[in-house]
Amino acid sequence: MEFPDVVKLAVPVFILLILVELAAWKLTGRGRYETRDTAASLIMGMGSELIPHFGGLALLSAVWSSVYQFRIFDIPNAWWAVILCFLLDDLRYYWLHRVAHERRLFWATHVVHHSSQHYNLSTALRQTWTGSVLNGLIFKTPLVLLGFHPAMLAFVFGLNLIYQFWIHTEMINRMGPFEILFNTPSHHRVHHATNPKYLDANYAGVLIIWDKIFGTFVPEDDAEKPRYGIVKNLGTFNPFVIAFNEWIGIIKDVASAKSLRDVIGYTLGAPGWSPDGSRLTSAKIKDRWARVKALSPAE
């Protein structure tokens, strides 16, 4: 069974469906989009696909095809493998997203994504230019060694990149009963809002039930709409700095720090973490939003 590269593939079809969505944006006024920010997100995009070619992608080729040869198990290339293979490759995207969020190196690797303060499909592009080793190394390898072959877990994850392009969109409005299982452009409004209603949920990529297992399952309230970007925003459309201010921020933190706990927080501690806890985590950011809350009037 040979695996087809189907994000290359469907590169045309995402940029199809942008201007289509502009189009439609233009005639009814739902969504919304901005010349410079759309600009970023597709520069982003197109950064995310070449950089890794310059030594990334032959590293991870390196690394799992030397693993493979220790598998565990020998997998077949068969479509109940495929299908196998796709499941626990979705479980293991909600725990990377999910780490993401909640521990800052991974979180200056996945930030880029949620840089944009507006919600449509060219923001599904916006996609990181340093997390794709770092990400793939971790958390895909142990896939590699239970017995997935190297290609069968790209093409399952680029399924799942593909799903997850059409979520993002403010056009769509709940679905039904499919929104039972899987992920939806509402459920992952929510993943993407600041509100702290909102903040740390919905990680899932294609089936929204890890959240619901897990606990991280938020739905989207029609009285509060959701607000986009991230709780200290860039204000700047500059590829550059969307894709290493969070780096420099680490740096500049850690050389910072006084003591190994110091520099154990500023990287793997949540975002927003510091020793004097002088600054807001997620985490602050809801206790507090609950605690304003609680003493106001029931409505």
Given for the second form:
Amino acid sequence: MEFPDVVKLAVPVFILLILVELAAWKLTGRGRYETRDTAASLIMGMGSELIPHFGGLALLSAVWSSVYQFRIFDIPNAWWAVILCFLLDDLRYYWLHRVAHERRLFWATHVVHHSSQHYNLSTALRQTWTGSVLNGLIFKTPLVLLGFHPAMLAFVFGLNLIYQFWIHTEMINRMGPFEILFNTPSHHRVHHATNPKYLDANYAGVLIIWDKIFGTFVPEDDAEKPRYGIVKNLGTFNPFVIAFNEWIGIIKDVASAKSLRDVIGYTLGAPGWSPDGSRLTSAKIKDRWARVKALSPAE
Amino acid sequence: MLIELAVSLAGIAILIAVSWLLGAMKSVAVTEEAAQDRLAFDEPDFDVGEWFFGADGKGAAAVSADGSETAVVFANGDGLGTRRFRHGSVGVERHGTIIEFRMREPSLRAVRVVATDETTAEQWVLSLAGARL
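Next up, the form predicted together with its partner chain. The previous block was the form predicted on its own.
What follows is the entire complex, opening with the chain shown before.
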């Protein structure tokens, strides 16, 4: 069974759909676009595809080829295996994505994707320059060990990535029964929102059932419009700063750490962790929001 | 790979050009309403004592009611951002009518709030930087 490079094939479709969304934004006023934001997202996307070619892909390929020699099962390249691989990869994606939000070292790579205050198809392409190889080694290698051929894995990774492209839009509202099983624009708008009630929710790639199973599903509330970005929005569109901002923060924090506990907290703690608790993690932001809401007579 | 790179670059150039032609290059003004709304969203427990809105609409600052903290609001394209800090933890300088907060972040070197005249700027900088020091 031959597995095409579906991401490469999809690039012209991505470009075409962004043009369609731009036209729809202009004609209907729905959604939001800002030229410099779009440029930054597209440059980040190109960089994320380009950078692994400088050694990272070769490393991944070498590791996966070696690990495949020690596979637990001999899984054939059959259609049912592709479906199984897709489902397991989607579960793998859920956990990678969740860890990427809950542990700062992984957040440093993923924050790039959330750094835009916009939510449109170009935002989907705003991807990390620093995480794909490391994430691949840690989170995808177990599937190779299980017995899925690396080529099949690359194929389903591509399908998952392509699926996640179209859900980055404000043009599509709700999708009826489709939303029960699948990740949709509505579910993913919640994921990109910084409203306290929406923080750390809807990590799904394709199937939203993972969030429902693991207790992280939050539906979009029509009364609370999502506000996109990160809790400390950036003051720049410079792609290099977008790529490395959080890494610089980690390096500064680790350099100032007074103990091993602090080093661990600054790297593997929740984003916003600090030794004295003076910074805000998602949990603290939610607590603060609940306190303020309880005190507000208007609410 | 070079051909793919060229195609990607061409695609990016087209999308940027189209978005610019459609009027997507926007800079939002930090108006009173926008600044208050953004700060209330980002820092709902920040009890504002006094606001200082920049005359050029590019930045605003607020001192907390107890005078212990400052918040700044800045624009980045058509979006706004905020930072909150304890008095004295961020350098505040006046350059003529401009009050500059030295943030020292890679993504935000400084936030500038412009007063209408130097006398006003001097009063503001006393409130923003000097009152609790």
